[in-house]
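Just the one chain here, laid out as structure tokens, in the form predicted on its own.
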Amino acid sequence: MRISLEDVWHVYSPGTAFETVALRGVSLSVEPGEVLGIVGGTGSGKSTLAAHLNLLLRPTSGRVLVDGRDALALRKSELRRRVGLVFQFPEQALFAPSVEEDVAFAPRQMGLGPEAVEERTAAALGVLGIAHLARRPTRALSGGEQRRAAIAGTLAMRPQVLVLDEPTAGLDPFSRRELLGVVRRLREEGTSVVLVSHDLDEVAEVSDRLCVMEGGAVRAEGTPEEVFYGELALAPTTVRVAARVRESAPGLGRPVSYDETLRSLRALIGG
């Protein structure tokens, strides 16, 4: 499934003293089976942009298209099943007595039968690596486990696009690595993932394409290599180190992720 934003503007509280222009003519697409990283500072518009992908927020002007069709023509329930949005700190919405019951809630609301609900619940728990926690009380989980349980609830709806807004915020390094591993697995299985983050190192690890937001507009867009090496001020530490080394060793290439950079540096030293 392909989602496109065409010249999307969004104004909060229009015509009042609190009027704020949050998006300024944003045109962007989410391609099938890719991880799109959306980065930017506080107030850059990245979370507002994410909320337009399933029309949780409607454009003040411009259009959101789903496979070329105006998203406004789709039923909200259908659109939000196909495009799952997970807010920052989603674990705050956990409510059922056990992990299994919480994850099963959305499939039940979709009207699926018991066998289908059970199958989807088990599959979502498996993808998130928490099948062993199925009968655990939700409030007895660690922070990272709660985050994964909350994401599993959205994943059980089988969205074609999963939008994650700051999914690793507040997590320890181990839990962060695990969640990034989930993002990679979802991409391998054909689910598009939109990863909204302020962490450049994080998006460098998993993104196929990047959109850099600033002041409600798209400042840069392209592959991580194109964006980071095109404007080093936007780049994570690994890329800035590699760029400095490339000044005297052009053969280093243009590595982006930590592992790519480490391998390139080792090859250079070994050579």
Contents of the next structure:
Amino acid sequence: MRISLEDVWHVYSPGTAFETVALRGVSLSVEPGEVLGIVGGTGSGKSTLAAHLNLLLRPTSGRVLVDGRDALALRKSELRRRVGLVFQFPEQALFAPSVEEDVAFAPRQMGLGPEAVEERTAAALGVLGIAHLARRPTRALSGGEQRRAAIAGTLAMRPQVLVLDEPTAGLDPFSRRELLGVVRRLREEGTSVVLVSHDLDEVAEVSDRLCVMEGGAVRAEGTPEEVFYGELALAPTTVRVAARVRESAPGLGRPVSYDETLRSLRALIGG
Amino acid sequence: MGPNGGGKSTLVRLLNGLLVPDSGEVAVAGHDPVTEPFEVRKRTGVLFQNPENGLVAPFVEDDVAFGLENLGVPREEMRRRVAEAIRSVGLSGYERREPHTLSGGEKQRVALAGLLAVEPEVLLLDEPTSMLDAPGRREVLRRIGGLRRSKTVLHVTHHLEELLEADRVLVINGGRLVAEVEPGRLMADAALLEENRLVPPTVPRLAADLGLGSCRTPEDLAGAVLRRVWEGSGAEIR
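Since we've got the form predicted on its own here, give me the form predicted together with the partner chain too.
The complete assembly is shown below, putting the previous chain first.
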């Protein structure tokens, strides 16, 4: 499934003293099966943009299209099921006594039978790597485990697009890496992922395409290589190192992820 | 520092009396947070991991002023300190915004401004930069760094580079204090890092993986790489 935003504007509290323009004519698309990274500074409109992908927020003007059709024409329940949105600090919404009951909640609400609910719950726990925690009380989990349980709850709806808003904030480096592994696994299974993050280093690791937000508008868009090497001020540490080396050794190539960067620097030193 | 679930946030809550120890004693500036909560809380300020949990007032400036109001600070001084705190976290112009309309990173700055306005003796910061972009993080760290020597700062973080200037780093894992080291030594101790699910920042990590000496900035590292290439062949380098 493909989601497109066409010239989307969003104004909070319009007509009041607190009127704030959060999006200023954003046009972009989420292609089937890709990982789209949305980056940008604090208050640049990333979360507002994310909430438009399933019409949790409606555009003040402009359109959201799903496979070419106006998303407003779709049933809301249908849209929310196909586009799963995971908020910042989603573990705050865990409410059931055990992990598996929490994860099973959404598929049960969808009216699926017990077998289908069980199957989806088990699959979602498996993708997130927390099958061994199924019976544990959610309160007894670490922050990283709770975060994954909360994401599993949305994943159990089998969305075609999963939108993750700052999914690694507050996680330790290993938990962060594990979660990026989950994003890669989802892509392999054909789910599109929209990854909203202020952490360039992590977006550089997994994104097929990037959208850089600034002041409510799209400032740059393209592959991580195009965006980062086009504007080093936006680049993660790996690219800043590689770009500096390239000034004197242009043969280096344009690595982005940590492993690519390490490999190309090693080849340069070795050869 | 330490992995999720290791006990860092529990420690912060014990220091503020939000949790009661099952056994043992806690003293903050000589006071027990459980039996003398007011004595402890007027000397300490806490910044919670999720900024949503700390904001109470309808407008940003009221929220930042909240702590000072409770301490009975005179109005004029309060105005001055609130304005200064809001400016120092880069939120000038946000005074009359409603906290719920702010982004995660902006809320985190509001919560920090509330703490900085009070300037308590002890600051307990539970991941104060988890929602901030790189420039925001640098700004906040500079402000926290400015409190060195005059205040006691307990700074919980998952980013080793944020603790390079710390006097001591405590590593907490499995509910135990497993190490107390200088930041430089922690960074160099691969085994200790690995055991505690810590990852060094990108520059020193690349430098170590490439077998180069210690580097701090991308420029340092690029220089070290080029010197190594030059020593090796010398041919193609301008």
